[in-house]
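For reference, the chain that follows is the form predicted on its own, supplied as structure tokens.
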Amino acid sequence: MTAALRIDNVTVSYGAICAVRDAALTVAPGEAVAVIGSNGAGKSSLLRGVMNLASRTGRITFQGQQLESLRPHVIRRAGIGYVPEGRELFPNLTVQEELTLGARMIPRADRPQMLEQVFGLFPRLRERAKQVTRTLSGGEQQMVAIARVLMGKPTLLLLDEPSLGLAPVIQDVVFAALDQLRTAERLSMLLVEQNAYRALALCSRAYVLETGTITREDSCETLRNDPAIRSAYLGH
């Protein structure tokens, strides 16, 4: 089977300092695969160089295109949706307002029914569509960075520190519709993940970021339950 994504010796840099090191993983159609690190291990770079939001070497294929050289707006009419970490939301705008521009690279016949669907996975979001992206909650913005991001209709959504910042019970309903996403939807997902405990829980399988160097890939069971990743990551 042909994988969703692939990376080959993908190196992220920033001038001189380089924040990825010729970084390997796969993510296959309808998967969820996690990678975990401590701050500042080159999570959020990952995702960044697959964007090409960062400068990067390597080799990146989704459903078999090279991305290499491909403008960031190019890769997501592709079909790779990117929710940033810190939402990177237009704070003037209501929630309609960013939910129709995520949806501007799909047919207009397509926007109402996308619409309901994102509504339907954060019904918090019908009730605040009038309302300005600024005025909401951390938890509310969260959601629609990731309802935005949805209305594009992604094959494979990139998450960068969903759970950040977020109470555990908002992180509880995040989570829920990730979840639903993955189960109910095989959408395909890379997330980056500093709460490993989430992370782990969602997904199937996880590599392991650290100072910039996958060190490790397992299946997230496998990970859940090894003494040296328990001690590490998830506090126990």
Contents of the next structure:
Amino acid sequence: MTAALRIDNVTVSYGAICAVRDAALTVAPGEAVAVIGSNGAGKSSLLRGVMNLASRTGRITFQGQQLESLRPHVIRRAGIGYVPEGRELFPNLTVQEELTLGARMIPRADRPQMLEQVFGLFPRLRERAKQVTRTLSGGEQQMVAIARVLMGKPTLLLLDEPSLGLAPVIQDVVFAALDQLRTAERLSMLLVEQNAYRALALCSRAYVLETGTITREDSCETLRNDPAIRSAYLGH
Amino acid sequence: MLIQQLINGVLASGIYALFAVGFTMIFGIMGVLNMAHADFGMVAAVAIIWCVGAGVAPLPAVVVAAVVMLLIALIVERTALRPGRRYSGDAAVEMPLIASIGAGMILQNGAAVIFGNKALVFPLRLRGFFHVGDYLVSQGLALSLVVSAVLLAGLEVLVSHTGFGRQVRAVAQNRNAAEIMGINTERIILLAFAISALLAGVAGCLVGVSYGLVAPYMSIPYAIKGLVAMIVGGVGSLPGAVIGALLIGLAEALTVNWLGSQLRDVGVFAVLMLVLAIRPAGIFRLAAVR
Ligand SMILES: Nc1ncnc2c1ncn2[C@@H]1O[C@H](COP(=O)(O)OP(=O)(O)OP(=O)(O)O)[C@@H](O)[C@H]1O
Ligand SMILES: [Mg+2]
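Alternate state requested, the form predicted together with its partner chain (shown: the form predicted on its own):
In what comes next, the whole complex appears, and the chain from above leads the way.
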């Protein structure tokens, strides 16, 4: 079976600084895969590399299609939805406008139904539809960042620390939504997280990234019970 | 006399607003000042003179001028402004600013070499007046005001109420985010640039229609007024640029009335300093494009 995402020998660098070195990973269709690692390990750089937002070498294939030379908007249109670190919303657009922008690549007739589905996932956004995003709370902004990507019906989601800066109850909402997308929609996901507890609970397989190098790959279940992982990433 | 000058001020502001809106739109979207912007107006006007001089009928001449101006605008964008977008180090803002000043000089000097450094008679003049009570209204400037109002209203609808406008605002607010949302940001920037250049082209031609003369170096005072109007109105705001242009037109007319025409620019800059002293961000803080 063709992998949803396949990364081979990928190196991401910022000038002389090498943030990811010779990484390889795969995400099968419908699979949720986590990449865990501490601050500065290169998690965000890995995703930026996939989206062609940072300079990189190596091979990146999405459903068999090579992505290396494509610009980010073309990669998005191919079906990869990217929720970046720090949300990156449009501060003076309303929630409604963000969602409308996100739906540009699906047929007009499908948009109302998609909007209902997204509001079902994040009911809070329906109440905030007319509000500009810069006045939303951090949790609501994170919901918009995920929701606007879902509007375009991606087949693969790249998520960069969706738990960052959110209170545990809001994290619950966000991760419950992701879990539903994984089980009900069979959406492939590559989740990058410092919050290893959340990541290992949501995903089935994980990679460990340490200072730019992937050092381990295993099932989440195994990693959750591994003493070394527990002390390094789960704090107990 | 005072009222006559106020009428003149309002009439003149239409052309200023067309220039100001282009400056503010490009700054709002690209984050750089295009100092060659007003020169696109000169290019369009001299292109019409050249075409009509070569025996082309007025309407096709306008079309040819528009195409020539758009091509030149495209070259300026590619050579002076685009390199700054692909580079994010020090002076990423200053680089295109200086480059566009250079581009403007090339256009001015180029026109002076081809047409001579002198005022040229614009063939499509509208130099008559009509009377409104005791006052005189220039037909050319009245037409300019109407054309400007229609174009600016159209632009406002385009930016605030269409899918294209939503994409323009998204690019202005967060270019990387727009790109990862599937928006071809280079294409949006290029289209917005072409629209702003067309507005400048119309403004340059309206100068010819209203005053009868255009010249290779005519763009300099219009560039200054356009920039001042942009800052007075609040950078990035389309309605702000229009209000700024109106204030400047009025200030200029009043200075001419009270202090004489040699001091006309004093009034323009007095408005700038006064507004900045009271509202440092300009009149409209909440920008329309951003
Ligand atoms: N734009 C940049 N220019 C230079 N170096 C960078 C840049 N962005 C990241 N780096 C460096 O690359 C390395 C990896 O950064 P990255 O943001 O990918 O880490 P991360 O795993 O996402 O960390 P965090 O958990 O803090 O988000 C770091 O050493 C960082 O300093
Ligand atoms: Mg990161």
